[in-house]
Each structure stands twice: as C-alpha cells, then as structure tokens.
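In structure tokens, one chain follows: the form predicted on its own.
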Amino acid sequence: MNSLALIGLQWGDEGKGKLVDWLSARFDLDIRYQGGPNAGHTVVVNGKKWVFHQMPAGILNPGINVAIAAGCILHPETLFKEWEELDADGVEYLSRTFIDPRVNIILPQHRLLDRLRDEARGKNKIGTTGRGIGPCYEDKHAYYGLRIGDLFSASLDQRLEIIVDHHNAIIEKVYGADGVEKKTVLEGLEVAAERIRPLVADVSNLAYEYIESGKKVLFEGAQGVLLDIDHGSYPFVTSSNPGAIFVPTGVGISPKLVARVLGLTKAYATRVGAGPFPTEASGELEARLQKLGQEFGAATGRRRRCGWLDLPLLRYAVRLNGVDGLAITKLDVLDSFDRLKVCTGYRQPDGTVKGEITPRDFDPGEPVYEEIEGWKKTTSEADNFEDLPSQAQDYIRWISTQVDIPVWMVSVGQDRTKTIALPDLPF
C-alpha cells in the first residue's frame, strides 16, 4: 500500500501543486498522469513562488525523482522554459526526470488550431486555454499524434509532412488562416529530441518497479473531476480524464497498484472559463473571494470565477474517484467572513432534494444552502489541527461527515509549510 493518487475534486486549481510539493518529500517518484501545459500547478517555497505546467511539481524535493507518463501531452518550449527556472536557481532535475516515449507532442499548428477553433464560436466560446490540448488530443485519437519516441525515428521526416499537409488543409481551408511550415517545425523538433533524449524511459515499467521494490509512488494528476472528459460538465471540459479512473491507464499500470485516493477540495470553490457553476456567486461577494483568494489562472490568468462549496458535486466527485481522505485546501481565505454558505442540495420542482448531482446536470435545481458561523480569525499561523479556530475545526469535521471521508489534510496558506497534516494521514 505504497502508493497515492492525488485527485482534483472540483473544477480545478484546487491546489494540487502545493500538496504535490509538499507530499512528495514523503515519496520515492512522483509522476504526472495525465493533462498538459494547460495547469497551472503552483507551489511557493520559501516566498519563492513557482509555476509548473509540464513538469511534475514534486521536482523541488531533492530526494525524488519525477516522471512524465504517456496519457501527458508535452509542449517542447514550455518544458525547456520550466528547466531554465529550475537551472537559474540551481535546483538539478536532469538525472531526475524521465518521460515516457508514448507522450504526444503539441505541435506549433495545435496550438494555432486551438485559437482559430474557439474564436470561430463567437459567443458560444468554450474558453480552451489555448495551449494547444484539444487538437493534440484529437490527434492522438485520430492517429495523426506525434510521440516523443517518434523524434528518433528515420521517418520523422515522412510522417512529420503528413502531419503538416493535414493540419494545413483544416487552418487554411476552413479558417482561412496561414498554416505552418514544415522544416520550421521540423527543426524545432530536431532541437527538442536532442535535449529530451537523455531522459527517455518506460515511464510505466518504471511505476512498477519502484511498487513492487516497496519504494512509494505518487500520482499527480491536472484539472479536476469536473473537467473530465467523459464524467464533466462536457462540452465545457478539458481533453483528458483528470480522475483516479485514468491513473491506470494514463500510466500504464494495473488499477490494483493504485493503494489510496487523496481527494482536493477548496474550502469553497471556482471555476476558470465557461461552462455552468450553479453555486458561482456575484457582485461584491465574488469579488471579496477573489481578492482573497488571489483567483486568477495559474496558466492563463483568467479570472476565476468564484462561489460557495458545493457538496452535492463533491459527493459526486468523492464517488467517482474511490476518494479514501479530503484535503481542504484556502481554508485561511475565508477567515474574516462573518457568515458561510454552503450548498447541501438542489431543491427540485417537486419540492424534493437532491444531494447528489453531477456537472452534466446544466439545470440541476434551485441550490439549497445551510449557512456555518465563521471563525473571524486567522488560521494561517496553525500548525496543527488544534492551533485552528473551534469554528474552522467544526467546519472541517461539518464537511468531512457530510462526505462520509475522513480529512487527511488542510491548508492554511501558499508556502509548503501553511500545510496542516492530520492524525489519519496514512503517508
């Protein structure tokens, strides 16, 4: 029982990043499953504030090693950017990283193809990143995908113009954009492989091994639940599966390696982009949460948008993913209100209650809420559960029962050490 999925409950930036950070001083390989430079996974040591997007964000802690599995999609410049931070603080994660020859690769023309795409919805925007994630996706499916393996091949040449005369046709054709280059993205290309070549490795035999040797393993996912693909407020998701269920496969492994899920919930919750947020709140109440919060995209700067807990959707999400311990992340931005709400149904036209809906429910209802007394003081010097308000431990424990799953952890602030470790935490 060595190994720990660490899941995204909500719509995302549920701070996945910090808890990363600060877990994987606990473990051997920390490894991304999934997503692509569209997170934002934040973690602050020491004041020093860090954004990775395609590295896993375990790689401040010496003693770990950390892997790119194949259900990631890789953006060459991103990852290359990320390591010239790395290097400008001396931190070594060369002979600490691996990726895995199966990741497909974000090509110039995926990203143009994300931007033409969405803007060609005019009102009806999905709010992609922009990054490129969906056409790399679709590409993947389609068979058009370009992996890291495949930039060693004798005919990366061949397949590259291919790729390029497909993607032409679409921008040119239906946008009617310019297309890319092929020898501009083919050098580009050849400059990537030189440097990612070092690093390649079975990304899911080495999972495996560090398992079955008794060494411990953490699964780093990106977004969150409710951007799923297939189990999210679709069509406002992400391209991927974010959840427990696609460890497996976005690895490589058997579902019985996976031991435990810790499951990440804002103490209240956002959402970046379009796409419905029956709890999103408005005016000077939104606005207070987001100053507070400092709610603006890891990756992109958007604005997030900002409202209360929504437990019928985390039930939901705690459901899906098999989630075996919480973790309440910004408790300390709700620290000077006086009152909270909380969402604990959805009253239907037929005066019942549901208490469980999913993000695909676009009209799930008229939210119920049950207002909780606030704490009106600072939770962020805590150390233990106990330094906390005996108003912010009831929240807590209100929260973890109307789940039905213990709280594992709580964070109290950005930096590493604003995190709160509770006595059931198994690692």
The other form holds:
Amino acid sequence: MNSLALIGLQWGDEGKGKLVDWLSARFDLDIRYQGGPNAGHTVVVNGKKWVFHQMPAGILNPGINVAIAAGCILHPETLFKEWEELDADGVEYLSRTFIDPRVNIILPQHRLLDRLRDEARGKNKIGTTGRGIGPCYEDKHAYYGLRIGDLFSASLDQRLEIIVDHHNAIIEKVYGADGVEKKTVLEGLEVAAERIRPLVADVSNLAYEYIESGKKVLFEGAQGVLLDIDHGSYPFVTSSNPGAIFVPTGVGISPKLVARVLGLTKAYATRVGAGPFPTEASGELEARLQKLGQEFGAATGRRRRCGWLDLPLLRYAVRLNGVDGLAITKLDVLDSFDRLKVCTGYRQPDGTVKGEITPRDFDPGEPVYEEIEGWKKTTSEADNFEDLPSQAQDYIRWISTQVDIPVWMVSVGQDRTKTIALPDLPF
Ligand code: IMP
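Provide the structure of the form predicted together with ligand IMP, given the form predicted on its own shown above.
Now the complete complex, all chains and molecules, led by this one.
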C-alpha cells in the first residue's frame, strides 16, 4: 500500500515542513488532516524560505496535488497570503489544490476570543499561538461552527447572525471588549467563497480513490503528538489530534488505508508555550541550543524552550502511533557540543526507573541522563549516512536501538538538499 503518515513526535517544530517537501517528490497527493494556521511548516529551496501555515508544504513540487481535509480548520486570509507568495514566485497551485467542504472556518472573532481568553488566564496562560485555534475547534464541537460548504448556502447570512450574536455576547459581557460587526465578517466570507469555490472537493473520496488506484498519498501532520488534545499534556495542548491515530477521522478514510507512519524527532527537544518539559535546559546551555537551532517559532516568532532528547516520551509517542520509522532532524545543531545528554528514564521515589512516561505525567520523577561524547565535526555536508562522523552515526544508531525502530531519514540543515535517506526508507 502506498500511503504514509508523517507526524511530529514531540511538542511540534520537528521540521515536518522540510521533510514533507522532500518526500512530496515521491508522492501524488499531500493531505493536511488536522490543525490550522498554528502550524508554520518551513521549506527552504535554493536559499528561499517558505513558511506554510495553511497550504500543505508539498506544493512546491510541481508533480503533486495537495488537499486540506475535514479535520483541519482554515483562516481564509492566511491561505490567500500564501497564494500571493506562490503567485509572486510563479508556482501554479490552483489546479492542484483541493479543500474539503467540511473544513471549519476560523472567523475574526475566534482570533479575538483566543487572545482575550489566554490573557485572562494570567499566569496560568497556555501561551496559544493566538490564531483562533481553540475557539474554532470548540465551536465545531458545540455545533456553532461555520464550514467551507456553508459559504455557498443561501442561509449563510442567517447562520452567521446566530454565530456572531453568540460570540459578541461572550466578547462584550465576559471580557468587556468590543464585539465584531456581522456585516464586515460577511463581506470577508463572500470574498473567500468566490476564491475557494473552484477548489472544493470531497477529500475523503479523493484520498480513497488515489490509494485504491495505486497512487501515493502523504498525510501531513501538524504540531506534535505531545500536544494532542486527548493524549498530550492537557491542558497545555492544542485543540486537535496531531498523531497518525487521527488520520482516518481527519481525512475520512478507513484506518486500514494508513499503510506506514514516519515519526519525526529533533536530535534534542524544544517546546513553545507553557506546560511541562522535564528535560528543559536553562541558562547558557538553553541559549546555545536556541541560537544554534534558531529556535524561534515559525508561526509566532516566539522563543522556543530548549532541552535534551527525552527517550521515555519518545517511546510513548512511537507506541501510541505505531511509528514504523524515525526521522531525526536538526542533527547539525549538536555539531559543536563536547558532550550530549539524553534522558533515558525517570527515577521513581522507590528507586526504580521508568523507561516510558506519558505527557500526562506532570510529575514523572527524576530524569536519568546518559552522557554521550559529541562528534565535534560538521554534519551538514554529508549526503549519505556513511559520510557522517562516526560518533554521529553511533548517536543515530543508539537512538534507533533505544526506541526499537529503524531510522529512515536524517536532516542536517534547513535546505531541501540537506536530507539523508537511509536504505530502510520504503519510499
Ligand atoms: P494553539 O494551538 O494556538 O491553541 O496553542 C496551544 C499550544 O500548542 C501552545 O502551547 C502553542 O505554543 C502550541 N502549538 C500550537 N501549534 C504549534 C506548532 O505548530 N508548533 C509548536 N507548538 C504549537
């Protein structure tokens, strides 16, 4: 079978955009299945940096079609901004892009509510991206959502009135802020409707037809497994399910059609926003990782918290999602370190060590670290695994043994070309 789910195994920002772009040269359809513009999938081609928030990151490959499936949420203005950038660079996308009518729309008041609410939490704030993600998914589940298909309904005006009244009551009465004007929101939606109309397609059927006819389909995850609304570090999570276990629901296909799962982890760890991060570094070490890894959010520009790789959480993420192969990204960021640390377990009060924890364990115990000698050589010029310094090869093999699955890919730089495919990669 010819499908692959590509997912982040940490707190997001594992470099999914780059590998989606690289793999898309080998696939026929790239589908985003959850999340919205809280994602910032970065692709660097010939020195030019692209950051995709809504468009699937495979679009720069001329031979691929891309789709936004039902499990996603969409902010039309963000999508149109990405289209402008593609237009400016002469990338054709309109004939290759499909949007499911069941995708929920992020309205201006969702963004406003997201910010008002997170600010009101004061020191307990989640540190959301402020893109309206929580309020939009919340409305979807409370049956207040407006979907792409609704844009073409004769009752759009009426539906919107109910929704805006509901939102304005909260904005004005709970937060004492100014509500939105229905007329302005409606005008924005009418413009969006005209631009999106030609691209509306049943992505569930499309995915099924592609897979059944032997074409290759890539499912592009956003965020990371540890931010999963159900299985992550709740309440410090996002409002969707970023793992492979959500692909069937998000796209609308049978679980049997997700053939393989590729999980991405950085060679270390980062997290944006609040919430537990047991292997977080501090002081000079954190500043060094931030600087070398350019750890500032692609969606919001916020500083990312940095620390060491956490194998007990990685084992959990791998097991939860049936990950078949790993991609280890940003290996080059560690090139200059004399010694590296990796968390291999968590010591419990009774002295035993747990080899796997879940992100729900707010008090997982004392991290136990293994110290590893650094390679102190450049990895970014390597084209093949054998070109890597031997210590770096050992590090990769050791991680693979620790989580008990093969490594399929290694990333050693931002550019598309800085990608090493290992012989086990099935695509
Ligand atoms: P939201 O998704 O904007 O509601 O934010 C909820 C939490 O998820 C915050 O901690 C965000 O920083 C985090 N988050 C959301 N999207 C991403 C992402 O694409 N990468 C990394 N963190 C993210």
